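Shown next as structure tokens: one chain only, the form predicted on its own.
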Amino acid sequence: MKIRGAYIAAAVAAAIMIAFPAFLGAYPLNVARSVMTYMALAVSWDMLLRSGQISFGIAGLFGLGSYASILAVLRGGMDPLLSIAFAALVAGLVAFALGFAILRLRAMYFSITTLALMEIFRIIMHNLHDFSGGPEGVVLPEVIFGGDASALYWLCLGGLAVTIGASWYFERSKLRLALTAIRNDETSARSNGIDIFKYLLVAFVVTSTLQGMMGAIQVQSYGFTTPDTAFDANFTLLPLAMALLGGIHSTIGPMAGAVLLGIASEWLKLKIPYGHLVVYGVIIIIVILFMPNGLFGLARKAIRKAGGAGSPGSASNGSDAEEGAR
């Protein structure tokens, strides 16, 4: 009944989000792109997130995805749609080679890292004036789909799509199991045959991708990329805010947040441009303090209270999740 439950909110869900383009202008399509984009950016960093890694790279590889892309077309004259493909492509390897480095880091210190590699690709685009256009950027000559607001709101819609679909197969394969037995006891999940590197380097590398074909999608959409833009902190902060604030170790938990924080952001825009940045860190702060679970946990410890059966989700016991791993 549960399982039958969640299908049919999914299946309405849907169907609001193909109707939108019917019934919205290019204004309210132009807000539903950015929340899409944020949920999306969102979700990828919690399947990252569920092996117990905590990366503030977000921007980094979206930012490489938004100019592998559009330099694919300026330089390498590539089809706009293809270089989504192709953005998606160089940034799942540029996290492999990166791979082999930075997850033998754990807590902070692979953190730290995963920031300072954000840094590191705005400085390379930042200095390669010929090539990326320098600080001024680069600019498409035409935008794809010739700008078209259905067009341009279906093609994030795909993206969005192809996040959430690789998110559900983590949560339902073995690679949910492996995840969690290492967020729980590393120790004890390398004692009982899980390949810890394997595992973390499969979902660094799929969170990656994802990460820059949104940056791609993004660049495309709106034509232009400069550093500033393309490695913005927002890209970092706001989806690391919704999927807190939603709940973590879920698809559910990131996709409501991205919602809620998503409509608040653009109102945020509007009355402080340029402290909506601090609003973020302190919802992040009270999140962790005080609703560790996020909205999604607080609603399941209510349905618990009144009777109903609690789903295991994130807090699957670890010795399960090590068995079934192997």
The other form holds:
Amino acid sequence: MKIRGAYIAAAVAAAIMIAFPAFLGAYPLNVARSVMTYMALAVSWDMLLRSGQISFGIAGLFGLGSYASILAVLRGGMDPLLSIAFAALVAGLVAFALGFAILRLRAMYFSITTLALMEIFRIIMHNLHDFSGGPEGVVLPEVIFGGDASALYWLCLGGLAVTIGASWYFERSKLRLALTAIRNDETSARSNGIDIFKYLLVAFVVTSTLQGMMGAIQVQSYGFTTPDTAFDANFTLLPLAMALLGGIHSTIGPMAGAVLLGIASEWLKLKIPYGHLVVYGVIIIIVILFMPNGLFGLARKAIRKAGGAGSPGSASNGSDAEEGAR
Amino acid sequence: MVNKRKTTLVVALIAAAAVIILAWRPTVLIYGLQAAGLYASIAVPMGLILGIVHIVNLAHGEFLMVAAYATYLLCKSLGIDPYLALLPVTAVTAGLGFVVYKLTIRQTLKAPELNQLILTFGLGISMTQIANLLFTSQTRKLSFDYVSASIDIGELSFGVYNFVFLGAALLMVVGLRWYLTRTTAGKAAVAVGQNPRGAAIVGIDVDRTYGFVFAMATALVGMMGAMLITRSAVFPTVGSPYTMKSFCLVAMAGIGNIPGILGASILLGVSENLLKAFRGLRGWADIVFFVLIITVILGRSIRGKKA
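Could I see the form predicted in complex with the partner chain next, after the form predicted on its own?
In what comes next, the whole complex appears, and the chain from above leads the way.
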């Protein structure tokens, strides 16, 4: 019963999301696209985090995907839609090759190396003047779908749906058990017969593919990119803050965080042109210090407390708790 | 025995490389050493924190930036030289470091390492963005005559001012070595770094040592921030690249090996300037750091696996 309730809620939410362009103007749709992009990145970051590996290189794979897509269209004459799949494939392959080296690293070494990789990608794109356009970047002759706001929105929504679907699969399949075991105690996971490297590689390649895909969607929607916009540190920072605020190790947490922070940042951007990102830094600090499980962790605790006091009438809350607990 | 022969070989190779570079383009070596001084003097405090408190401070460069802004404001309003402002600025950043440690980092010492990493990442972002809020992203620069001092040797002419950073780095390494091996407080700090529980059992106040070391490291960074302003403009992200570079140097030297940081800096500074000597490769000089950091980290992990 509870599970069916959750499915119905998800279907209703999806229907509303799909219908958005019918009753929203161009600017709200643009905001929605940026929120969805960050949401997909936040969810994908969290998917790798579930194995205990913290990546600071989201922007690296995002930028790699956007360059792969724009260059495939510009230099290879590829169809824009196809180039998105191509970019996802490139990001996945690069992650596969790199994974053999960097997935042997743990903790701070892994994190710093992903950060360094992002810088390397950026410097390469900066310096290959003839191929990638150098510091000025590259411009497409025309945006995908002729720049139609609704079509762009649905494209981005499609990317987000793929990401959420992957994350949902991660949560419900055997993968979740393996990744959680690795996160909790690597030695005991290994002694229980889990092929740690294989699972980490799967998680790393899948999340990188998703990040590359979102980069490609973003670049096709705006029609241009430069090394500094493609590898903008914000693509690392914002998803991180969103996932932390919402609650890590779940799909719903990063999604909620992205909606909250995405809309808040759009508002703050107008109020404070310089330095509105301070909010993100402060949120990261507060979450780490006071609520390491994020908003959903707090909600779960509150619900459990309420449930302990004895309130059988709150069936609708129960389904939320079920969702959060996964 | 084998190890010794290996070391001799490495030293001989380095000496040969230095001689070749000196004969071919002496400026590469000179500017490389100057850059090495700057890198090392900023990396040493990070090595100190990593070696004793065991925290990767991703807000390291931001402390540098805060110090640079403080120096800028002080020099601008009072019209004094950055070297006069150095002492008050150092005191301010030491205080800031202590407060930041007490309020935030101390709370996560028992939490998983990842929490500390994310926390200092957030601290760094907050500091950069507060600077953005207060000063906007406009660059600010003070200029001084003595910075452009140069020397001619034969046909060779080069700036000498930047050797000041090499001096600072040497002073820091020697001073810290003396402090950590000769004074009681320093020895206690080393003990805490090696084994916090053991140190606590023999009666060392671990928390106070951590706080003191953190404050001392940020004071040293603050000193470098005051000196940095003599040669560089100030803007909110001025310190960010140094965080990565410092971590790279510390990881190369090995955690806890402070003199090694100086050697690693010289290797990086010289190879960076070597690339800059070729016109076509100038843009790639920045990549040296990142390639080296990845090579070193991977090399260490593979060697660690074999052992």
